[in-house]
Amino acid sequence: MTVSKATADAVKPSRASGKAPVDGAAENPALQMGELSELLGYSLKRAQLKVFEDFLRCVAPLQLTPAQFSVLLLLDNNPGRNQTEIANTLGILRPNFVAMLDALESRDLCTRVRSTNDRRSHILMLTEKGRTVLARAKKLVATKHEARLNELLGPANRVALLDMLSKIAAEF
């Protein structure tokens, strides 16, 4: 593993004790990231956290998480699908999805109905309140959150980033 000079300097032992300084902030105001800043996974996660923070701020009046918003969007575009299909499409584990549905149902945003074809399965439907909340959320996301991202990236970079992320999602 190659260590940059800045990283090596940040962890260089002090002359007095022969150990790295305990309070490195006194000597070096910023932590040296080294190879971490060059790892795609780390950079994707950091970007995701920032994007989620902004999303949560934008839809704060509606108290929706990105996952809940995704569920409502899928239910709106795929009425009558079962909860396993929705959870699998979004990559949400069954116990987590059941808890999320409980929360959405308690807010009267969606409803579960036992399937007539398979009594072990539940069909998911948006309620009228769910459609109203989703419409407000879509407007907030489009006019604030996505608009901010589009301004930051520009149209060409936005399309390129979506293409790259789709490629990663399809291959892993």
Given for the second form:
Number of protein chains: 2
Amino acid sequence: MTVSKATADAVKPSRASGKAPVDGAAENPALQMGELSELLGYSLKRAQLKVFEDFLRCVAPLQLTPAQFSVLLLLDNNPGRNQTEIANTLGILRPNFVAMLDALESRDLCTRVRSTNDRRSHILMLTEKGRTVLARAKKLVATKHEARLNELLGPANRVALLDMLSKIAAEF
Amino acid sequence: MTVSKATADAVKPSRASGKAPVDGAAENPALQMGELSELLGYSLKRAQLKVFEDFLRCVAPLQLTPAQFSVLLLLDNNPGRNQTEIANTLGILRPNFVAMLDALESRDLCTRVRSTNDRRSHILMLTEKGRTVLARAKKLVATKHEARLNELLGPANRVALLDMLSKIAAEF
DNA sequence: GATAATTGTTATGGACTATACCAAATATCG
DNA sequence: CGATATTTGGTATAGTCCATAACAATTATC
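Following the display of the form predicted on its own, present the structure of the form predicted in complex with the DNA.
Next comes the full complex, and the chain you just saw is listed first.
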């Protein structure tokens, strides 16, 4: 009850009352971001959304999400691993990894093979098509996505940024 | 069918067969991250999750999420604005902003006041309690959260990181 | 004054995340 | 050996975000 309606409107005589109609498109002034500009987490999330958005655009012809791309990459670099191992290193919970693999497998990008050593686990491997798609994706990411980031930041800054982010991800 | 089960297990004779039992805790080697370490988007998301996690820890006594904190901050810096204005500058869709405000208002941190200029819109304002909570939150964020980031990166790097992230968020 | 646009809102669906639980297979240990 | 515990892939489920359509009340436009 500390806020009265009178105080409310007293603060803001701008919309239809005191608006400066000098020019035709003289709209409301931009909002003051205040301490928000200094909040690292805020810029971090905004930047992450933009980067993911651009990733999707660049790799759209292959219909791969960042998460799917990371799975294919990991499979390529780590043959013979099972679902839990791959999921864990990507920070994906095993239950949630099932549907992801179902999607990739249904598109014939990878396969689950029952291990003979441990008949509980599924060895994951890229299919031939998976390798092809991954190769094309890598090229798109390098020539379109990361190239654009390099253009915006400059190579040196891009590396510095990556190092700091990795440090945060690892040690924070 | 390009992948045979024979090839699958041939790649990985490690689990129970060829594991080097030299030491007691000699487990499977860590997975090869490969080109994933160079993917900015990957480190970006991992870092963002860590930072948000720490934010929640630091401001836990006040029970504020990063999004709620950003709303309170914006309200403090921009009195007299309505829901759409606040939501838009935060990248929140108006329908999703309703529940957010309901939560904040039910905790008596802010209020919706019908504008007399435009009786459709709700002017948003912090309550007295909202101002108090925001002040405490700011202090916690500064002394615990951002301080920890400063400690990890160093003040100069922290600023450089923030600048690059803001640039990506704005121009990418 | 009729029509269009805006504001807050509801309903709803999709994507992502997190937890509990289960059967099959394996490991552990008395 | 056999009983018990652990691991693996999987299901079910709930919660959080994010996005779109639609609606009533109000205001703007012409």
